[in-house]
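Next up is one chain by itself, shown in structure tokens, the form predicted alone.
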Amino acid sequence: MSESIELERRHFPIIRLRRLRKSKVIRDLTAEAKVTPSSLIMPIFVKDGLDGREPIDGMPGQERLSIRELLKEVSELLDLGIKAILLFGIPLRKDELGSSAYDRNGIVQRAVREVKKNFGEEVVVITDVCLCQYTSHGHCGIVIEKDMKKIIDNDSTIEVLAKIALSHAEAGADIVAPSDMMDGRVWAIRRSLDSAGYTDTAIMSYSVKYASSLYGPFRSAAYSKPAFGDRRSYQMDPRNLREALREVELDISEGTDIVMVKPASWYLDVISLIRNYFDIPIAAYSVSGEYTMIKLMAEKGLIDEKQAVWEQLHSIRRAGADTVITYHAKEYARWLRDGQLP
């Protein structure tokens, strides 16, 4: 063979890799990782007792949403092509219990209810389920005092957890997903929902949610800010990596359908592990501070928000997920459909 033609030969690789990145259609054609409005879950918040809608500080363009104006939502929603819904209840009543949460006249299992009478197999409903917006305290788990301490009680908290999700599902919710990171969580729900015949329904698990710095605008939406500590006792620690691999193991092992990383922009190294270690489906929570950090600089003219938020969410499909959780689910999806993304 030639010298000059083992030259050409070379360049071949780098050739083809300029062709592929020629036209937006060959881009297209050939992306690995792609975000369809399908690939979408949005999360929005319901307010007991509200008339219509309540702009959430901290969150620009986020509400807070009535029953009659969340189906006004899902209408838009599934027009633009998003099918599910990550439900979060905000109640008239708190106490230390959090008893509202499992009430079956509760904010979130009307919701549920008033979505699938309208909208049927259409729409995916997922619940929250935790205790933190319906706490006075606002821990996700029972407050017991011990040695002189305030504690989260693990194991009366899960028997709570159980009865908050079978009351969604009573309600008609499809999956629902327990956000607390209590221990054995996912057993009692499972046993609870296999008992009383809703074997069908899935959960969601927030198998792997970390102490992280980013949930400030949740709390806030949805008056859930601790009253005293912090939740590092059972949220995950920042810096651990192997220990999500665990969490994840044992909640497969009590019978989790789907695995979460939450957040998500700040861990694809972990959402890129789990996918490497397990076959099953993983969603990533690209949450409330994610979202308002990239709105907030918007705002400033220091990035282009459209631009930011494509690659945002195609560096989490990237990384492994298969479904992202995000606030700008309905302008992602708006952006894409009048052709205005990358």
Ligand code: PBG
The other form holds:
Amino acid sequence: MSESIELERRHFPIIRLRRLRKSKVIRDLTAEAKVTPSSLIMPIFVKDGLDGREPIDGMPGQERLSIRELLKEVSELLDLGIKAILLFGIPLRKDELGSSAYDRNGIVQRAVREVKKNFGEEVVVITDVCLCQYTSHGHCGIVIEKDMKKIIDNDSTIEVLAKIALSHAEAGADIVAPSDMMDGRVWAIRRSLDSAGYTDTAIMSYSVKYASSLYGPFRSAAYSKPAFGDRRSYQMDPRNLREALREVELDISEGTDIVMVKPASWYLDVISLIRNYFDIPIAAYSVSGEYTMIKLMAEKGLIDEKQAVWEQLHSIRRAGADTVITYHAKEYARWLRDGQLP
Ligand code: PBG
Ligand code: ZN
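Next block, the form predicted together with the ligand, ref. the form predicted alone:
Complete assembly follows, chain above in first position.
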């Protein structure tokens, strides 16, 4: 060995990244992204007129719940350290205008009142604000005819969304989450909440919601598949990244408190870009298709479910999301408690 290399060896340490990988304790100590149950949100379907629970075919392990079952579920989630739920209502009746969405005694409004009566501040109740489960045509807005074509009318829709959000706030929702993708809805909702005195009710807008194939299982779970056309005239084009910044900028200017990116796993670049541009909290929604993909692979023995979920959730946090909405929230918390995660 030449003299100069020998000299180098003495003066320069050999960098070994493996030193910090040698035991779980060290890996845990230095991990960059962490996923605690308190950073997760569990989506739940409450169904009007249902007695008990009903399994959801396309989402193994998920169920539609009655209000009574919802209360049991919340209590179990709290025991596991999951403190936030996102409620989706399934009404008894649909009509052209989705009027049961803002009924004071609608399924979501009753569910929120019950959860708040039983658990108060302990749980954060977030409500989905949209029309698609409530309209007979299954679109997220009011349908009108223009030039012989059916279109989703932006400006009449945001007025209805403001009414829905207000009815949720009156019932006691902590956060309302508009998922419709109409322009100006955050502003319309903020104005309606503030003028009724609900200045403390927060808004988590689905700011960046792509027209994704991954919503398939959700639509059969919530009976919200559009009867004609698709949602591409209001949801974002999966090919676009920069557009996401404009969506977020607008929602922030209209008064949103949290922005959401949806889906999560195939859109980590979007989360990361928004994280670098804005200071606002980011929620990422790991949607039904992301959930079911893992479930089906696990059922076939092709993937280790616990490891897959652990990896997926940490990827989303690593990209820059502060909170993750996931159907795996409850299971993840249980696996974590039982020491079954990597
Ligand atoms: C509709 C809505 C959808 C989801 C949440 N709200 C579906 C859609 O836009 O068609 C999808 C959630 C999921 O797939 O888990 N406003
Ligand atoms: Zn919708």
